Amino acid sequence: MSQTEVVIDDKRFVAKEGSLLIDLLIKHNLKVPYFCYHEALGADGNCRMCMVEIEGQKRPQIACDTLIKEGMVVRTKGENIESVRRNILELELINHPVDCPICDQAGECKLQDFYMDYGLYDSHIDQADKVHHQKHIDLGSNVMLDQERCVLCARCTRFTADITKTHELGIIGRGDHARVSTMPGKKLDNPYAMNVVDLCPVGALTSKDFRFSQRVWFLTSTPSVCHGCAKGCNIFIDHNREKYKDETIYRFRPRENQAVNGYFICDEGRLSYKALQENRQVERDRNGAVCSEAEALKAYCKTLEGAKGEIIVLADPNLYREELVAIEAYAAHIGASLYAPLEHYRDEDFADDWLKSSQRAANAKAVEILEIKTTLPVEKAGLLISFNHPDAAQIKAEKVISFQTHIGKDAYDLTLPLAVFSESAGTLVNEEGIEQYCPRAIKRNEPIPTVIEWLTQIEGGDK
């Protein structure tokens, strides 16, 4: 496609001639309405909402199925313009359920934003007069469905039969009474479903994990990387500290990243945040008994020490890179035998040839740029130091120290907490060499070391 120039609310800007206009409207955060509209998903043209004036057009056109014309003036502001979207929002709205306080979409409702942008009218239909569908429908695969708060933009439907082609979703009936309902005797069911909830723009299809559970407006949200598998999907973590508690994950939402994960994740990877913080290992423990951690120092360095044999330290995979070089330096440093054993993460059964790797292991491209050996030690040790990998119980080891971030069922000589990835930062390398930077989401009020905060107490300590 040639270069163009086409002029909008009286600013130039350069598009391919034949685009369309909402993705440069999009691009430039050119402020116009829309529901149906997706760049994932393409133009659907029915909800009606993205109206703009075009100079030559008798009537005002919608931007999502407009191409970009040499010479094209348009115009996305204005009493004419913006009377044509009210118009239409009320369309919308006739049958719309008063129920935003008790909605989970409340504070990210796209009806929401654009009533207040453009309607803030009183309705001409009665509460009783509104057509009423059925509420509280579950659809499967943690998804709910209330059919009155729906707009019918379709883009659920449109994700199920273009993006899965699994086909669970339809709009069935006509006029006042068409709504979504899934097919006759099935259920929404595919590895990726919970997508829908992120494509819908009102509170229709909400998540029955996070279904009032917290505020929207409360939460935080900071950028991160899924460590589910080794394709690196890129997600926010939205979390929040009620008073007098510790900082809580709520849930995952996917981030655009056209180069790794589009704009969707897995619904795994999207429920992973519960690991996180279950059964976490809190407190030092040696032999069986918590101690401080003057005490749990102490007792390592005694134990490096007296160490007998040769010393292997295991790092976990999944392990940030910066973690990973400063366990490789502190292993050359103790002169230890370093591995990042990678068997154990091989799972062929949740591949698929979308956005789900065989290879569980999150920095695992990180572990083979930095040439740490990936098979599991044979040999005996005199001391095995474990970083949080899962395969520690299997090796034979005179003493064992091992760091790990959730409570085990084997028992070492020692054992201290660490950090998961969510209260640390670092970088991740997927499976195809992109380096992605994760900063630290969560603050605990009794923070947990990461590997870094570890390794320099220990070196401090040996001095």
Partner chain sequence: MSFVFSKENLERIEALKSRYPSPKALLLPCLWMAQYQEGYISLDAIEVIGEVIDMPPMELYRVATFYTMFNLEPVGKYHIQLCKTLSCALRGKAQILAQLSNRLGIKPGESSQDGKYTLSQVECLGSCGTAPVMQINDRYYENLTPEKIDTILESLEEES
Contents of the next structure:
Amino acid sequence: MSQTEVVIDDKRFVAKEGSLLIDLLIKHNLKVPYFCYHEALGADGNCRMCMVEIEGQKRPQIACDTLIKEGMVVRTKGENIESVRRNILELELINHPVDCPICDQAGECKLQDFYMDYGLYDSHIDQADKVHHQKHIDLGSNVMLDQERCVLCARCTRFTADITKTHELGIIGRGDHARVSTMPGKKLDNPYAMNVVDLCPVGALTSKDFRFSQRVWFLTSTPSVCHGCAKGCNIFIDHNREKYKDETIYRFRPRENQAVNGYFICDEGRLSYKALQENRQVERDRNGAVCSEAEALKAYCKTLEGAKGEIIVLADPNLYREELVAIEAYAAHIGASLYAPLEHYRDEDFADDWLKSSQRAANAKAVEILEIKTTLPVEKAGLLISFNHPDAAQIKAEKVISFQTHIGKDAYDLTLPLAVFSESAGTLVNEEGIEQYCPRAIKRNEPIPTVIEWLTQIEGGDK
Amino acid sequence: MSFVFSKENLERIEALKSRYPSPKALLLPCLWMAQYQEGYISLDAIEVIGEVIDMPPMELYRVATFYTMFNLEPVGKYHIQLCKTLSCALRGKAQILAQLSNRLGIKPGESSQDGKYTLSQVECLGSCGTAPVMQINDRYYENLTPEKIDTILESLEEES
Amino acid sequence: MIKASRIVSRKFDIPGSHTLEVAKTHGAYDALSDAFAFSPAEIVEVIKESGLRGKGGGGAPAGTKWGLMPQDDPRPSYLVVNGDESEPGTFKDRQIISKDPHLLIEGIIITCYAIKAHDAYIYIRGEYCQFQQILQSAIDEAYAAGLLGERSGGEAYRVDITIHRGAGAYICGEKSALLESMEGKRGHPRLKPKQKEPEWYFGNPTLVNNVETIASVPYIVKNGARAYREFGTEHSPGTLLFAMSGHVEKPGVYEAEFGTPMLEYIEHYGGGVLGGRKLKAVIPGGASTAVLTADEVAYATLDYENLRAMHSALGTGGMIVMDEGTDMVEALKNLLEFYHHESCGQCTPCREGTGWSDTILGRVLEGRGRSEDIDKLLELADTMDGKTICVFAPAVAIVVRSFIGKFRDEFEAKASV
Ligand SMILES: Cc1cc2nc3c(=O)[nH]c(=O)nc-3n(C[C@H](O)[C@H](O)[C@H](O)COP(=O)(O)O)c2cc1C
Ligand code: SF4
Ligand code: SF4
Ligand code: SF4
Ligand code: FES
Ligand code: FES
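Can you give me the structure for the form predicted together with its partner chain, which would complement the form predicted alone we have just seen?
Whole complex next, starting from this chain.
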């Protein structure tokens, strides 16, 4: 398709002939309200909100079903078209409870945004005259449905019909009795189910996991990458520091990346933020007793110096590449052999033919590129230094130093706390070889050192 | 699953498959067969039809709830459907409704205690020239008068 | 005076006309030999020349639609005959189905041949079960007589007809919703195509025509385009099974040529207004056309151009007659309930607009009206007009505007109690 020029609100734009007008509007942030269109789901044309004026056409047209034509002249603003949209929006609100103050979606609700934009604060309609539907339906998979808040955009139903092809959700009934539902007695149940919460443009679908935990406008979003498997789905880490408390992650949300995950993530990845912050290793532990950082460093050096026989270093294949590189250099420096065993991370049951990969180690590819050995060492070691590797306890060793993010069931000679990925920064290489940088999202009140911070201290003490 | 298509219906389904470009086209015909067979369309029937025409049950359920003639709950043995649209209203539908309600002791949307009658009001039956009109199960009753209602109801009583 | 014009209804009064035997003695299937003597393209040409317009309500020129069907496409072509007949005030297709089903079958065979289709479906509204059975018997007879099947009409051309039963949804009369319904989906009208093209059934090119349109084909093919144009006006050639219901002495379906004065038709066939009362209004072409006042009826003629000029429409030609005692607010409420019930619910302005209009007028009738309610109804009509997927909602807008526009006093009176 050839490139062509169109005029929108008196400005010129270049676009592909025959592509969708709404994509162009979205790309250039030309604000036109819309509910039903979604890049991943395509046009359905049911909400009728994306109306624009097109020169030469008698009636307003929906941008999501308008193809770019050479010389097209489009108006998204102006008295006429805005009043058209305002009137349709008003109808959208007629059977809506407009209970934003108690709605979880408030702050990221398109309906709320639009009616604020269009000055429809009070929709003078008797509650008694509204069509009433069910309000708290547990759909399953952590998703709650409020039928009264639903604008019937069919995004969620198209997701289960066209994307996951699991067909749990559907719009049933006709006219203004139409509503989203599962089959009686059936649940929303698929590994990607919670994406419908992000897809829902209003507060009709909410996450039970997130419901009422935070007002969204208090949250800070940091781009990152899920560490649930080698797919490396792009996410936002939504976090906040409440007064007197530590910075907390409230949710992971998918972040669009056409080269990796499109618009979606799996539920397991989405919910992995919880385990990330629970049961953290925060103390330094020497032979079962808490010690200070200085004591810990001293113990570290002593253990290293006293090591008899081979030294083995284990690196978790979830660590950032920069961290792996640093460990590799350190291992060479102390004459240790380095392993990043992958065995533990094979999980055929987890895999599917969409996003989820049977390789559960987020940075397995980087390990491979750095040519780090991926087998489990069988020889007995004089000293084992593990950087958060889950198989540390399986290695036979005289002495063990374990840097770990979470409290484990095994006791070691020296256990040292380690930052999790959201508290560190670095690069992941996903299974297709795509490099993705993750900035640090979380700063704890009392920071836990990252791999690099530990190594810097250790090597500093060394000299 | 408690629903099974009768042998006769299974044969009809097979015959119909050759007449359409896709088995999905058999959705409405299958729902009709299930409704005639059982008196209403049960969730079991929906599952079974889904297998027959290779469609997920939810897609069927969406469709079944769209059409007013499909009963997803059992209805009375005689489903009386009185037209309420304009031509019938102009020609005295209100008296007919009153007569039906009085004789049966039920309001539109209700079923008689013995489960014999269900009374519904429906939209235009496409019989406006012979208004007022009602349908009992598959049969039309046209040019209704209160007296005719009496005779019709009496004949139904005799029938059963 | 009214000229007797019976093209489609010729056999309606003959006892047993729905049987093959009787129908044959009155010329059924005579047009087949004429048809197979033509090439398919020639038949399309004849239909174009005849000016035959679709009789399902839209009045689209049939020939033009037939011409959109591909002549050589690897995909199969289909004919779908629209017998959903759910527009209030319309009950004409039912007459053909039950009184002269063989005329419809004959028309289907010819149309299939012309558009190179071998499979035809007749979509019949679910309520018409009794009439469907008559049609099915006629189809069975036609198969037995070798008129349908592998060698249709004795020619080497296969035509199979299958009846597809609807299940109670007015919107399934809209052609794209009808095809969705036939594909086993909810009856949601499809988004409009970007250019002129056929309809699509499971992705195959498909022609959708109304029952009466197809039933008009044999006459035209047998007698020629000119003979058809002997009836009607230049822009509305031929005849229509006009119908009357409501306050008339003899409601029913009576075929007449286009251009017949409405009042004359009502007097001549309908025997005038019921009980000799005064006429108040007529909805001319099924519920979804703008209501006409008695004054307007006086100069209305039954054709597309005149009714259009009066800002109404011929629609299905099913007239709903209302006498002086009719409460126009109640009448509109009745229709709004219909639209509220029948909206497919797919697009917002229609789903919410029909319901809300119904609610507002209901409030007015209950004496809970507000002075601004009448204007609110008009505003809702604007929001429903020209902004939806199909023309269902715009039709509601037309109905609301015409009722309020022409009988505003009655509405104001009710709203201000
Ligand atoms: C809401 C709506 C309802 C309709 N109902 C019918 C119907 O019941 N029967 C019919 O033949 N056409 C109906 N139509 C018109 C069809 O969409 C279509 O134009 C027609 O079947 C084409 O046939 P024709 O050109 O022969 O009239 C309806 C259209 C709309 C918008
Ligand atoms: S629940 Fe949300 S996503 Fe689903 S149809 Fe309703 S508004 Fe759209
Ligand atoms: S597929 Fe893998 S990377 Fe993507 S969200 Fe799930 S666990 Fe995370
Ligand atoms: S206008 Fe009404 S009937 Fe037509 S598609 Fe929209 S909601 Fe359905
Ligand atoms: S986004 Fe275009 S109609 Fe909904
Ligand atoms: S209005 Fe009752 S049958 Fe048409």
